[in-house]
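Okay, so here's just one chain, in structure tokens, the form predicted on its own.
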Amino acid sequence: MNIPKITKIIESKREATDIKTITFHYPEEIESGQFFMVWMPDVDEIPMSVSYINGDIKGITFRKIGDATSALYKLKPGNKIGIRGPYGNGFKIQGKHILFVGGGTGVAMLAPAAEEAVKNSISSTVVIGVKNKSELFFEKRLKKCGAKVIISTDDGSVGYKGFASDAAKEILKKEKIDAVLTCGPEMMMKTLLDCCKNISFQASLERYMKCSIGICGQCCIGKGLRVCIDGPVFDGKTLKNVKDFGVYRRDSAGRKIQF
């Protein structure tokens, strides 16, 4: 598992501005919420949450923001990448009505969880929060699977004008929600946690990772928790005791970066 398996890209699809989905053949089983380490030879190896699960075909969805993701963005069908994993803990899909809240590219790793919930006859509402309509993706996919989709944009260019957390708060006031599953900006997720006093809560965290197997300690949060093996999905009870949740992360050198 800890040695990259070389596989060919099947499809490279543009989803929105600077956002792509890459699919590839990878027979290992994976749960929604888990992640891969994706290796681009001579460039870097980076963690990527799964965004597509279709038998032996898996997929990742990402934004072009740095050297590694820029290199990945340029790859075409037939090009080779290395995959190792899956790693970490996925989402627990439980309840009668689940609210999924994705901010930015966070909706990508929530999509398989929402599809699983609908498949299991669980009512699913998905809030997709983006800055503007040019960054919107997966709306059609989630509607097609049977989820109710609410769009929020910071500038009001489509759907609800405001943050995804604000749209989610309105839903929580009006509907009986059993669980909130979220991924996106940490301040957004912290706001949602504060709202979920008596509601099951799960959030996927992102931290700088090097090994992904709990050795290097680069992704530590709170008192010794490692995002790579204790997460990336954490429950609300755990996160309430993590003082740095929604406050800061660490860069590649270990320096604190305030949110």
Contents of the next structure:
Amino acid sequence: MNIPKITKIIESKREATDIKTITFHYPEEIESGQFFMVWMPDVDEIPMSVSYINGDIKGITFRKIGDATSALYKLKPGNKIGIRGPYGNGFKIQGKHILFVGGGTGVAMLAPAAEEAVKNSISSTVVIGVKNKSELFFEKRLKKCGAKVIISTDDGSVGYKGFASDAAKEILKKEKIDAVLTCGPEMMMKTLLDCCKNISFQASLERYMKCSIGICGQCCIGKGLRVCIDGPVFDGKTLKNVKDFGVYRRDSAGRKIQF
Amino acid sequence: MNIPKITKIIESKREATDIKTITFHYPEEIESGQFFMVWMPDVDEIPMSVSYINGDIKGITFRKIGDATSALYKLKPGNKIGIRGPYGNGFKIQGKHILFVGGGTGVAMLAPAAEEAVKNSISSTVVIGVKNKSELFFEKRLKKCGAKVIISTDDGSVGYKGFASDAAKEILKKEKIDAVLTCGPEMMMKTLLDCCKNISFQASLERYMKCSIGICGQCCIGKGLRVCIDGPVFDGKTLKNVKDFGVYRRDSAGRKIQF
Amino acid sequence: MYLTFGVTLVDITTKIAGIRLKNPTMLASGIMDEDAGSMQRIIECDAGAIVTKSIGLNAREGYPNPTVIELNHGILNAMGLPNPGIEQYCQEIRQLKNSKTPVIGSIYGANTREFIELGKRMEDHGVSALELNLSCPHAKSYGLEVGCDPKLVQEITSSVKEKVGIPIFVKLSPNVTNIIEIAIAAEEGNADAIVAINTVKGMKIDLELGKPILSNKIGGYSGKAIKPIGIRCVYEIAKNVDIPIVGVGGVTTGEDALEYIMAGASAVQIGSGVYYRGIDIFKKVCVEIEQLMKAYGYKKLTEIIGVAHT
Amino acid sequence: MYLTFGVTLVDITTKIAGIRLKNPTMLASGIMDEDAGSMQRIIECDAGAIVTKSIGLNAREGYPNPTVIELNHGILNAMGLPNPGIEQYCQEIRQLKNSKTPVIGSIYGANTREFIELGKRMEDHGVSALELNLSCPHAKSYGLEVGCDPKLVQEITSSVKEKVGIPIFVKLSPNVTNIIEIAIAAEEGNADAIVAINTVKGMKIDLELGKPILSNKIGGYSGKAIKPIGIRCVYEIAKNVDIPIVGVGGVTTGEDALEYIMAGASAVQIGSGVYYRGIDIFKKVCVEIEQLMKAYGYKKLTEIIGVAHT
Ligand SMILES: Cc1cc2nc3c(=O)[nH]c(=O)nc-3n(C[C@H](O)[C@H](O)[C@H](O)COP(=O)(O)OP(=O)(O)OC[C@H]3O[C@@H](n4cnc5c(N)ncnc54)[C@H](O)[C@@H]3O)c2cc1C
Ligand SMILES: Cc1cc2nc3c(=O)[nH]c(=O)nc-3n(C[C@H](O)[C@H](O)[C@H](O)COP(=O)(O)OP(=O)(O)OC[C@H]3O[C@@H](n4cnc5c(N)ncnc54)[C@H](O)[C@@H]3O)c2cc1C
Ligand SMILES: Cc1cc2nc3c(=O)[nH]c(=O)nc-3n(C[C@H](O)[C@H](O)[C@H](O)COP(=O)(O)O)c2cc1C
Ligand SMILES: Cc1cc2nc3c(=O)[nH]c(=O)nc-3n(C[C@H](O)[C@H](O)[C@H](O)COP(=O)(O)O)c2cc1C
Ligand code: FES
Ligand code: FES
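Follow the form predicted on its own with the form predicted together with its partner chain, if you could.
And the full complex, kicking off with our chain again.
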């Protein structure tokens, strides 16, 4: 059976403007980069990456942008949601020095990966790119784990002023980086991919998902690559052959939407 | 799945007037006393006890009495039938000296039990009861295995003249018997049960069978004892409480038929 | 009253058309109910009620074997309504007259007259209710051919209802375009309860011989695989009629039973489950229901009926 | 021509309405067929033909999630016919124009006019045949509501047939009282082939919340559990019509495919099987078919079609 398992919210914590983390009991094993389908009965079921892995307790971190995320935002400890998964492939965490580049809520799913890298004695640098200071989160968490954290804001309200990809480019010039792991706006990831000629590259993609088990075709990119099963993490070699990467996604009806 | 497995007749051997044994490849393990459902496509599927157990090769021995058995009788090596099972519980072969009492084709399913008893160093006496000499079979087989064989015929054409149950009674008087195992006409088995006050008793019953998996209720005796699953072998203690034992059976429609 | 199969004190009694059941598990028609002894055994296994085999006016041998096979996800049968006829069968029913467990007489007929005659005989011999089998998918000119015509369903139901004093359950087939319409016809015919579902028409072909295995070729599919179909039918019916519903089809665990009850059933029947979990399945399912009720905070089974509609 | 997926030399080519398939495994509608890339991938996985998602005149978002869940014995979905509309979708089909593998355009509509319009557009953009989806069980006023009325089925089929030059397949629902009658109506409407079956109406309720899980509540049941139902439908249809049949429902192995072919199918479609055995299921099933054909002494797949009727 692959149906939602009902679980109770343990904690709901505000991380930044419109951004919250909720944690819940969910004993299944999960790797960083994998995701859940999160069911708010009578509302929707949406994909959400794991942002906390703490034994039997798991967490997700999200921005309130529509119906489902607003419903999630309102939930209090004790409220019930349905979780299924984990789905997808997760990151391969290998190398001597990994550069993590997170844009917006993308940093949420990079955090457990960075923590794992540090634990495996891999030098880890994390670029957190946000629009402005009020949207910044996970800075403390990542510093605490031992990663080197660089903040970039579009408006320069804190840290580097500019895009996360620009901040990343500077690091790539200065430091010897083996691998870039990224999640965030697709244009940003596409820009990064273009800089990673000889550096191992992995990006986590977001596409509209329905079945999450690889049959409905809703989430497909390129030549039938299913983001829900073959992804959400794809390596640079694969993405170079995916024409739609950074170009368009498809909405719930399957209509193409340019980025 | 519980569906017939198609297998080819290896050998078809006449044992006596209207009685044949057919053997076929059927690797499933089976204990003496258990039975198969034997499918002759376009004809019928009927219960048949195992009469030969020889590694992957199994056999059944039957009398031609109607459609299905006549169809079986005609089959030649290479012809296909469907077999499923084994079904039922089989005999418990225990004691120092077992008396086997087979009436008619009942001896067919006792033979592997007697062979097993001898192999386990249990003294084994087998009464083969038939109407007349022309119906006699398995005498040689049973002698060869090391059992003591006593023949009884209704007409005295060979061996003891009289019913198998009478022959058995005489043995019970003379010898120290621990256990009686019987298969044959129900009146005969009932008579035997009445003689076995302090002797362990097991009888293999025949009832009309449809599902053979314990749901249709067709084969039930007493208080819902299913001959197909709870039997076909029942012990004396159980049978003493079964009012219909030796009294009536039910036909395909469920109508009671007196013995 | 609080029953205590397990440790928890929850009330799993239920009621259908005024008939009180000590628990919601009933024996489905056609399973271990050809004679009084078998039904007695199921009663002793703690079923809340017993439904007899479907009985007709005259004896019927049914189809030749193979009549029942087990597939990967369910059971396929084409018995062909074997039964000894009402005359002989009444002797079996009479033996259960003193049973505290309700016995429901299932009957099938080719027309209204036959149903009435059978219903009266069943009532005379002491059954607690009638179950009209308007749904057997594989016996020609009985069952489904009657049960897929709303007019006939209403007519048969109301005619029998006029002539007997005991409650009438109407058992429906899922092999129809619109089960709601049939259920409404039964309700309008004054049925006291709906039983859903009978088996789903199916077939299995032997690959080596290239032949359907059942002698009747087409059979009725039951067991685990059909539960989602039964749940859907019960849910659809519950949305549209007010009389109680008995859920049947693939119940093998307490979870299955609870799912039917949430869909709108007041009780469940168990058929193929006897194969999957043995004859003591009734008790097992009751214990599981009690455990689930405790886990989910329910005190009375009756408060769960139809919650999925709210 | 002898294909050689495995080691044996047997001919598994087949033909439906003049369309030659290199093997009898087709991609079922609604599975991995929302865009050209996905269909291209399935073509490279050696499917004998591809059926597109069911496409309507205008874009449809479909139902909110949950839309697909896996149950113990099958898959339950209520997508709600999401699709970008024929205008956008034609761009996807055009990309497959040079494919050697036939692409069949599935369309749904609320009335004859819509079906004709859609059929013409599909033909213009190069599909090899049309599949009329008269059977989607869970989209209001589409599919099943059209597909359970023999008169409408005949009318839609013959109207589309008159206006397009490519073969027309009609896909039927098992959720009807008499599928034979619908199949005959399609044949009388000059359909070139029948596709059976679409999903079986089902439901799953979450026990802890007491709520149906799918947002549409009722869904369509597919996968392993429904195979006996599909086999029965194909067998019944094959007994009563002369046009070729494509078998769908629970095909996950070569045995399943062969069973459909014996029941009367000229080819099979695979949907849920992509979940059970991965995207390379088409090749796997072909290898298994070849092995079985060798074991049972068949040389040509076409000689197996309908053997269960002899
Ligand atoms: C693998 C994956 C992991 C994700 N992880 C995170 C995360 O960790 N944190 C986070 O904030 N967001 C994450 N998202 C995005 C998140 O799923 C959407 O923000 C969410 O679905 C919006 O739902 P809504 O009802 O609030 O918004 P709506 O108003 O319904 O939609 C807003 C936008 O959200 C997207 N969306 C809506 N439904 C879906 C769906 N079923 N599948 C995919 N996208 C959808 C669409 O692009 C839509 O345009 C992830 C998406 C994917 C595919
Ligand atoms: C557990 C069991 C083991 C058996 N083992 C043997 C055996 O080893 N050798 C042997 O010769 N016979 C055996 N029989 C009896 C055998 O099944 C019947 O002789 C056979 O079914 C007759 O079929 P028919 O079509 O030839 O006769 P029919 O003319 O159809 O019937 C003759 C009689 O056979 C019996 N019979 C028919 N069909 C069935 C059925 N489905 N189930 C039970 N009885 C049926 C009925 O009593 C019937 O009156 C066994 C029966 C059972 C229940
Ligand atoms: C062997 C067998 C015999 C059946 N006989 C009858 C019958 O006589 N009358 C009837 O109404 N239903 C009959 N049914 C249908 C069951 O009562 C029940 O509706 C169906 O099997 C679904 O329930 P299940 O999945 O629990 O078996 C029979 C089912 C089986 C498996
Ligand atoms: C997720 C999903 C989407 C489907 N979408 C369609 C569709 O758009 N049009 C259609 O005719 N059938 C659709 N179907 C039905 C399948 O084509 C097929 O008839 C059914 O699933 C049975 O086959 P299976 O058991 O191989 O899945 C869909 C099935 C599934 C599981
Ligand atoms: S969401 Fe259905 S294939 Fe990925
Ligand atoms: S033959 Fe069906 S219960 Fe024994």
